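Okay, so here's just one chain, in structure tokens, the form predicted alone.
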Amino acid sequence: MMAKHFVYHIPVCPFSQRLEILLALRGQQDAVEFRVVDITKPRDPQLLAKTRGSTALPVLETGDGSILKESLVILRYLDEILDGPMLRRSDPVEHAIESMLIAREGPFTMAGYLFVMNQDRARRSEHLDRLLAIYRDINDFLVDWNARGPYLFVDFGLAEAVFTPMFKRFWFLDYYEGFRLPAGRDYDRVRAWRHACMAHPSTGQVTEEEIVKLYYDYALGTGNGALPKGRSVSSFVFEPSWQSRPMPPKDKYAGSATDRELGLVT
């Protein structure tokens, strides 16, 4: 039996959701204990001692006390040690193909976060064009390797576990930037892939309402628990719960709503 592992994480973090998806797919949600970190408060000195001062999350602590960082590293590690068939492709060529797709995730994620955090309305089209170019590149890749889809291979796999949390976080672009994938063959294959990924039953750890509310501060150009100008409470606080708060204003370029308008104080 595998020794108990611990993951220190932010509950809504997309990098942590990758691990949750893997555990759900393998039916082993209890194999890892998730320990919640409140990013609106200073880090626990004991946690900082474990991570040697790093504040990046998630972090995995193995049963023997080893500390593993970087979500893709942790994801691959858990994939190897959990009981049952691995999520990654066993065929070397197929694993190389899924790795080539996974290599596109970094630029994709960066483009989406820079887009939502942009505060200059005049630069909106620049960010939109950058993100759409990456979508077209992924579309072409999927057409080359599996035109029929919906997944890269037959089933939901490692590449899907990597990208799906980002697809769901980009709900903040739908809400705050009115983002929609254009119609047409340049986007049809990646649209089908994105839809299949987000609809998979193992990926329901977060909701669109939750993402939109918690990531409001990102839409104002601040993240990781930092406070926008004129505000005293982060949108990432645990209380009041996001379920009890009203939907934030969609026009992020008009300035911040108040803590009270956001339901962050009573």
Contents of the next structure:
2 protein chains.
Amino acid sequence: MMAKHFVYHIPVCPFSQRLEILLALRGQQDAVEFRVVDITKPRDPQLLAKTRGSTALPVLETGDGSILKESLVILRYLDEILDGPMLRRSDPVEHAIESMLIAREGPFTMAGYLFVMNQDRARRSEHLDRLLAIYRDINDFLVDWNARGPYLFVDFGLAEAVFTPMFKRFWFLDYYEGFRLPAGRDYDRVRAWRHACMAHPSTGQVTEEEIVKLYYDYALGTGNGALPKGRSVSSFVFEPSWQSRPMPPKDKYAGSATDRELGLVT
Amino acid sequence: MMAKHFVYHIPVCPFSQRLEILLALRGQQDAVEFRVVDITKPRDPQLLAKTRGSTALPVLETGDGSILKESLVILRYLDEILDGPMLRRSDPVEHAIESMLIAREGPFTMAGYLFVMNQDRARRSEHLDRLLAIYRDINDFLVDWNARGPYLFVDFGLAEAVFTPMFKRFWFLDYYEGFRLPAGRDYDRVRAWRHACMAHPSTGQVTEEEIVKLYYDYALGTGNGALPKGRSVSSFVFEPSWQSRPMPPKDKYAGSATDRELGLVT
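Please supply the coordinates for the form predicted in complex with another copy of the chain, as a counterpart to the form predicted alone shown previously.
To see the whole picture, the full complex is given below, headed by that same chain.
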């Protein structure tokens, strides 16, 4: 029995959901205790001391008090130390293949976040094109290594654990940018992959409604708990709960709705 | 005895030197056959077919013909399949720590290359500041995990194999930008690390003279075998050899020397 590990996280954070997916797939949700950080409030000085001033989350605290950062590092670390077979492919070539796919996640995430945060309507198509180019590249990669699908290998694996939280965050693009993957063979393989990833029973930690409501401030160009102009409560605030709030307006280019319209004050 | 692997590479490429350092440290230089690619000539169609049109190097071809890309993926793959103890730390926490340091390599490399390629003298200090900020961050990381040094752990390891080729490429900053790490405690730990890395006997694949001469075109803002204005031969050309050429002019902001002055034509 290994020592208890702690993860400090923002519940809706995609980088933290990766760890939750891993624990669910490995059947070891109890191996890690999650401690919630409210990014709309000043950071706890004790936690800041542990992270040496960095506010990036999630961080993992090992049983002996070591602090590990970077969600991909933490993900691979947990995969290695948990009891039982690892999620990563055991065959070295197959592991290299999943790692090549994982290497595409950074640019993919960046493209999606820059797109949702873009405030210049004239630059919409430029952001869209950049994201679609990455989707085509992933489509090509999946066709190359496993044309039949739906996963990269026979089952949901490490690459799927890395990408699925991003696919779910990108619900904000469907809602605020009317994003749809175009029809056709350039996207069919990645479409099937994305669908299988999002439908997997170990990935249900967040819902579309939750993402759309919480990430409203991102759609206005502000992130990490900062406030859009004219607002006094962040869309990431814990109370009032997102369940109690109405859906935000879809037109992100029209400026922010008020705190009251968003159900952020009662 | 494993099947022969092939690496297609540019001899002076830092991403390829990582693999050479790994093989040297593991005493298995014969496990991989390196095949040289001349980036100043059109790419071999057979190689292009293997890489599905991508020109990024290095790529590794496994015994069964699988093509692996991304130098960090190839590095970890080779480390896993070579006979004998792996270079990566076997302890999972220590491996996570070296992986956190390795995660800093991308921004470090980007900052150094953008600095050497910058052509606007007015933006020099901005590039310098960005690179120094990353050095201070690495200094802080090394102090945190192993204040005594010189390496991250007791000996030259995976993180050192990743960074050393970049430290050596950044000779081009010393020469073309007069770069020196500032004196003082903010840099002393990373200075000691860099020195130990560069002095290690497994890292002698390139020399300062070679880097300064071959990367001259980068200092003029062009890379990957492209040609600066007014020139007809790339500084990366194999013949005439770099040994036979004079040192290029230090002032990168004055425009290119001629092919003849650079010893590129005879």
